[in-house]
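Presented below, as structure tokens, is a lone chain in the form predicted on its own.
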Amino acid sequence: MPIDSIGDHYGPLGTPPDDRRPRIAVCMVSSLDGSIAVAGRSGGLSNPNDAEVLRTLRRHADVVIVGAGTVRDESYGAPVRADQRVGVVTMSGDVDVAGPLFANGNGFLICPTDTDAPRGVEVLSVARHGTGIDITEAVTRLADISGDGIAQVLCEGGARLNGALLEADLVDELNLTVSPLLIGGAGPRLSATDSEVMQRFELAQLIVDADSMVFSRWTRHQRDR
């Protein structure tokens, strides 16, 4: 498939499941054996088509949420859309808010109420839940930072944030690129939770490109909710 056409297959993220929260889509790339990073970064698993999928999904999202570790490892910059907000989830508040993500006011922090957050950046303070944050409270209060009309949220990892959404049954859609590589090692999986969680999804779309990269789109099985 030509590189300039794959984004045409990725339309809006869909409607929210109800009027209490936005629709949440997760976008990730993994190896054949489930690793989401090579030498700590996802770039070694990706290709131009995968990058185009991510750019397209970002264009459709009202807000992006991402873990602080992913922001550091992937060297996040400012989003292409000047009006797009990016919520960085951190338990410690140890985030470089002098970087380009925060320079123009795009980035904000999502952290527990008792976290000593850095100054000079907007913060969405939420309750703790176990070893993480109350992710349900976080996603339902995104309008506190970004204003009304938050209908579609894109989550870009990492594994702990994905796992928190999974445990809270907040993953409505998974956009997963599978790279034709076996990695081995002890790298992180797509989601990490304290206990096993089983949820059923339905295949909505499947594309294979000339590099044998597999692009799949999965939606939450509504009858299991």
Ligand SMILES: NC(=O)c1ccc[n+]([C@@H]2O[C@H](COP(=O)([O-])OP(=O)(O)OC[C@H]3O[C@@H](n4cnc5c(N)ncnc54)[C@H](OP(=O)(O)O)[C@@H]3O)[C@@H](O)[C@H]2O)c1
Second form
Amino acid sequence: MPIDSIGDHYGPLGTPPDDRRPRIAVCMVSSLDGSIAVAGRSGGLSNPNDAEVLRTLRRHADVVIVGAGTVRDESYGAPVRADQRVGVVTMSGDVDVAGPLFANGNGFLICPTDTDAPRGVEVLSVARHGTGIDITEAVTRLADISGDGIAQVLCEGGARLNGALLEADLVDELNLTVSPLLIGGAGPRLSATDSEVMQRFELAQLIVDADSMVFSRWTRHQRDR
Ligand SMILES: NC(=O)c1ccc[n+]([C@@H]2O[C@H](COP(=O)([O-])OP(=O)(O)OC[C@H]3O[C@@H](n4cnc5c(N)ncnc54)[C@H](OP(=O)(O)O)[C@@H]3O)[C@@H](O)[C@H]2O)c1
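Having seen the form predicted on its own, could you give me the form predicted together with the named molecule?
What follows is the whole complex; the chain from before opens it.
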């Protein structure tokens, strides 16, 4: 359908599934053959409407979370919303906290208690779980950093962080843009997990723009949980 401003179709992220944790929405763009990166970055898959979807979802989010690999690969800048907190999930602590994401206090780290985190930046220390952090503890304790009222969390990837959320059954919503490109190669997929999981989602919204970009919004099938 023809669209004026795609952001108008992206309302608030909905209510959390229960009062123990915030609602978690993932936002990603992929190629037709499922790759989420071209030459190591997502930009080659995106277009202005996709960028607007991401900006709109960010506006609705109380906190953004993102994997350290994505922050390193995508050279993350400061968020548009001056008060937006962005939690960077890392095991190693290898994050450039001198960069623009951290310059005005937006960025903070989410890492295990025994990680040697860089100084001068806020840290949410959580337990380990397998080879990563305890992601359930992390999302339920975001208020420790950002204050009460954390109802909406936006996850901006990448594959490994998405995979951890998937394994913990924490993906309440997936905002997936499919770009009309076949990429081939060995680029990462939307999620990376050690073993297969199978979770059912329902289509909540579908929009196609003039570039044949397909914007879909999927919500977790409640009866399947
Ligand atoms: N198309 C899109 O929408 C989109 C969106 C985002 C990213 N991407 C692409 O995805 C690629 C990056 O994928 P990736 O799998 O490397 O992404 P990632 O999940 O952003 O980064 C992996 C790194 O993040 C940290 N991490 C992630 N999950 C963790 C967990 N559960 N516990 C502890 N640490 C965790 C670790 O950091 P340390 O190494 O510091 O320990 C890990 O090595 C890039 O090419 C990027 O451009 C695409």
